[in-house]
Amino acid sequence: MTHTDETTSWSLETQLIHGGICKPPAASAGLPTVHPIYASTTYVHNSAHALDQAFNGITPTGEQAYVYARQGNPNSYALEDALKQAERGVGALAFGSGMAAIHTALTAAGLTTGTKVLASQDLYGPSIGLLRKVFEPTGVTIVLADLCNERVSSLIENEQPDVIYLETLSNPLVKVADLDKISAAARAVGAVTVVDSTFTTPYLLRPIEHGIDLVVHSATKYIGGHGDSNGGIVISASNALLNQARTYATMFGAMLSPFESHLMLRGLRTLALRMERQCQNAMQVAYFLQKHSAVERVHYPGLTQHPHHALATTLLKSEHFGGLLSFELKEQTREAAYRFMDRLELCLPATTLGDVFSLVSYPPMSSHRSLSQRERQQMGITEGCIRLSVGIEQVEDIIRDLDQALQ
């Protein structure tokens, strides 16, 4: 399907359903409504000259060309095209995991010997590990700081970074980053901005519309949405960064398989419906937990007590604050957290998020286990902190399960 002015004027919800349907050569034979799975590793062209042209990625008529699966396949291209539209970027690239997408985005942004990255101290644990174990040994200066602070503009001006890396909503305390303020300060010092928008998805927020250069998703989470596929996505605001990222992606070989691409595209079609329900459920769960006698505090930007509630109200989709929250048990011990998780019957104790199921994880055990207890405490992650990814089940059932586990 080619994208006319009519298709690009559709609402996001409609684009998510109809995006990524590519017209096969034999259109006269009938077009499938679901994109077929192309399991081939290589592609044959009708002449050596045509094959030579295909290595450029585009046919003489301007269509996408395929040569070898590591350089792309019709399924990953369909997914990339759909997310390019959804995020309002110039192009997108699909990867075998979210970490592969982050690695490529940071490399394309210019992290190399002698450069400095200013990164959020609240990043996902393995993202901090990537910076420390892969980039820092090559001579990259790593500065971790609070990028959800009101004085973030001054911080950027003082640090003069080459790259700024953060998340739209932090993990697991769900802090909100002021993307407009950060992108403006980044432009003033010539820094490239990379934002992980996994928790918000294009349904809640499009970072490129707020001046961000590269957007990353762990598509394993909300985009796939069903706990059956791993993948990552990078969307670029400029052709220069897109081409740079594509070059590294081909060399790294972290491509997304046609089967995973198919599942991701299928998940994307119901993203709006799932996010709508998850946001509604999360709000009700947050209200319930806030009043529970076994809970010390709840971290959710939809609550007026959250320090970034006002920013979330202006930055995110109206009256939608995401499907992720965290809360702290009054008994601030690992033993209490384990007892709570072991008593759950409906909510699943798992290390991922964004699925149709409600999922509970313990950050000191999972996402932030590579950090010391002192580092976690500096980030505000206590020993009694529980992360909850709210699913699409009937909300009364979710609340009932949490209640009995907290007793």
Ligand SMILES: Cc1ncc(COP(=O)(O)O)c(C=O)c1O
The other form holds:
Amino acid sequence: MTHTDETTSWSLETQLIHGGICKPPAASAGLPTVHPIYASTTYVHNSAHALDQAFNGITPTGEQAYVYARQGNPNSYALEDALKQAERGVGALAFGSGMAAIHTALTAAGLTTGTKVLASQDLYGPSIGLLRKVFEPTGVTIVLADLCNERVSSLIENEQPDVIYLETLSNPLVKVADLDKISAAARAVGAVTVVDSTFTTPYLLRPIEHGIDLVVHSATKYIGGHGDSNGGIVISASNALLNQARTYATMFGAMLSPFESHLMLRGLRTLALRMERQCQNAMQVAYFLQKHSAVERVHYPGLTQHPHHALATTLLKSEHFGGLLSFELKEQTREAAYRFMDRLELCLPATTLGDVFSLVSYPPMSSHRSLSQRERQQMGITEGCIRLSVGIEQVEDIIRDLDQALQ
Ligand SMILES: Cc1ncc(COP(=O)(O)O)c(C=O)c1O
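Please could you give me the other form, the form predicted in complex with the named molecule, since above is the form predicted on its own?
All chains and molecules follow, beginning with the one already shown.
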């Protein structure tokens, strides 16, 4: 390969095109502590033979090799490697969004014509949309049920699903799924388990340690953490599922770009600090809201009254119950919810969660918008329900803002 050699015999026009093409720095020149952003769609190798080998993803010396950025690039690989280790999986894949990660994970899990998925009724709205609009028309049977229920094992035995799909903590009522029970029942019927762990992150819970097959995250949330990049991750407990997912991911082409991968990896470095603070703040906010005269009920697994408090205590990191909670206004109307949101001065009324800023959303307007009021009521989501993703601000400021908006 001659591209990086001195090429002074080329014309000026050609030199302008080929000059400055990447030469890996020699160790003696000093290596950067942070991965450079590899804004390259393709990779040149030393020989045609080496390029041929790189198509298998490996160099002759056994290192990770790159050919074309959609199939992998050093920045995504660095992020995947960090999350593989954090989640205790065998490998990970980075995607352009959480939805792209979920689509690939469910396809890799085997959802196809003639198969059945048992999914949580409390899934994030567009995830239910994905099942209904993308998988159901291909002949997949969809059963939605409460998977945070005591009787989840017998439900799995009765339904005999091929795939089970749920979230670790439900949205917006923060119900807790018993992953050990679910994975044991799934193994007994030969079902593949897919768990969305966006709300818990590997800092609070590692589903693979509880027998789950595929873990997905909307990295847009806590992993990125700063509200400036969209991404998704799939982590696999087995090489067979990882290879399936990689094959589909490459074909679907929903990969994370090198630049976004860089941002996600930067976010990941402060995940533990942010989660620590967010869990502490959320607990304080839950205590405050619980006593407020304008609040009917608070849903937060850190409160002893929460129906899954005991399970949360054994499943999640000790004394950490997540940064997300919801509460119901005494005045159970949309008007009261809008009035509350409009009066906020610090907490941002915006549709996402897991950022460093506190964020408020109204599920009937956002995540559960496509459901009727009756369907929402059946799920326990009232017209006065507000979701709060607690940020890393001083907790006194968050509480002061909530208090003045609730008056
Ligand atoms: C639990 C959960 N999973 C998946 C998603 C989808 O992620 P993204 O918006 O990155 O596609 C979201 C988005 O809010 C979510 O809350």
